[in-house]
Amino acid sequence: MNDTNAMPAIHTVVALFTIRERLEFLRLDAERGRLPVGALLPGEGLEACARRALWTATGIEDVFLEQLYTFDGEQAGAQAIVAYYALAPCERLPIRRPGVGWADPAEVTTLLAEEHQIIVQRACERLAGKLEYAPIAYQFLAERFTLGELQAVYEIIGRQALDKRNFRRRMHASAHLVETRDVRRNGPHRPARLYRLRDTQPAVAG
């Protein structure tokens, strides 16, 4: 006879965010307002489980992923649920599964089950809190980007306008930004210098 208590019933849930003019999270419409969920398999790590859940639901992989928090999963039929949030530029998110869409976190209370609402809300709080001490904003950008694009990410996540001159001075003084020799021309405007994230492991722990 199988011992059903031999393996704790642990689930992972992933809130994936991108920026498309505004911050948006991925929602499984076919499941009436859920986030990607996976049950931990024997011998499987938590992060591997979260990545598998995201891939199974959306076909998306190779994105930044970080553990958010753990909560009681009794209502979902699990002993515990470990929540993760994931970040990626919209250009790197080709969705290969039906029933998947993007939504505004401001509307989360009408779109998701209650336990998943809390995950999205806490993830948004975590993102805003990490702007000042970790290079979290760069996860939403392409490999090379302009300072204007970087500032737009800061303003969207932080939900406030920033002074252009002060922002650029602060970014140039940071240890994260590297100026390239390339520029990008957008319409008739003056070409904008392109930058990249310094090639170091970002300190993004919670």
Second form
2 protein chains.
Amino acid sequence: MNDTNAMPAIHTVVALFTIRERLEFLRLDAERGRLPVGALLPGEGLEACARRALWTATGIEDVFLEQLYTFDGEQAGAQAIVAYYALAPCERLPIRRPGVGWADPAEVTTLLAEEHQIIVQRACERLAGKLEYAPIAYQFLAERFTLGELQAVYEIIGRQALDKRNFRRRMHASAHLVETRDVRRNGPHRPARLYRLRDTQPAVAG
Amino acid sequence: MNDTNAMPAIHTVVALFTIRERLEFLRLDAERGRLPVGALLPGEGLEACARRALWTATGIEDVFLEQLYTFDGEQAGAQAIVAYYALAPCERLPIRRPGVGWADPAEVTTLLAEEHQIIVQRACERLAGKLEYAPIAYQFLAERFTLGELQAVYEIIGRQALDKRNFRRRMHASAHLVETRDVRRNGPHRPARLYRLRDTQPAVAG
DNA sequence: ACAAAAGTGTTTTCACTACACCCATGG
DNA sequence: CCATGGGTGTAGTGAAAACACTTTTGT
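Okay, that's the form predicted on its own, but what's the structure of the form predicted together with the DNA?
What follows is the whole complex; the chain from before opens it.
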């Protein structure tokens, strides 16, 4: 795995995000802190490589995954680094491995190797931008969710508080929501109606 | 340049667009029709490789260039294909080479090898999308231009006619325009005021 | 009873649309 | 003088913003 013949490989890197109170990304403790990386195998697709990288590091499967950007690979000893971002609700992420944990994107400069900082930053920007026109917020929620939960996702990714009534009007108008018959009782307050995402294809890569 | 050791290389592909009456892309006659392709050299950056590919095929330099998407490279005999799109005003493109010409994006299916069709299509979509929030239209114009020319670019990329007065209001409000003192006399009608792009960085990759 | 989140309408504001005429020039 | 594209303002409409109270529950 070194100087056989110039730089041999393409790497994929994955920034996995979830929301637990705040937006967090998955970080490996190694060195200064790193994102999961995979080396492309012969015959392997890029996205498959990214999923494998994530699975190898964490055991996580079946997350929403989208290409972010492709970087020069010099400093990492590769020809190119294809970066992805992944989204998943925190309940689906049973991370109980040493050296794997969550971190705050605002602290990438102290928590992450330099080459990987830009990936987390750009992913956050992309997320905030896409929030407006693509149904990515639902990727952070379970199959059924309340409007309060959905609003929290929008507020956290968009980094600003939203008006509850305007938000609900907007969501109902968006035609992504399907109301279910059930409610969730969750504490000392009125139960919340549960919704699910209308089952058209949730997003298109690109 | 063949089977020494599995698939050795990363390729870059460039779809160069310009506007001459219509939106057109640069096409090489070879085979069914191809886009300029470059193989990444050791130590070379991806964007540099894309620029070199374009330069080698056409002699064109110094165009606006932005990454589009990275594809699996199997069918092209590469590990990955990093696609770029480039924009330039047609005056700056002195193409007088055999086997190099312009083509209509609407006819990619007949004019272009299958692997390259998707690149032109996605680039067109990205262009139409970015038009709304990024100052890419100016990349098709000379340094100084008229509002009529600018509107034509918007109409061609956005594929719809626009109201002249609303368009001008919108552009003036956008703060990208700087009015110059000069006008252009161009035919049997009133001369048109010339504008230039306000000199902040024109766009950010991503 | 009270604390805590769920749920609900109306008014205002602002950006976008539609729309028609005069201006300056070259031939 | 006429054909051609350059240039201008106003009224209407629809989407988003601002804003406060009642409902239902667990403790």
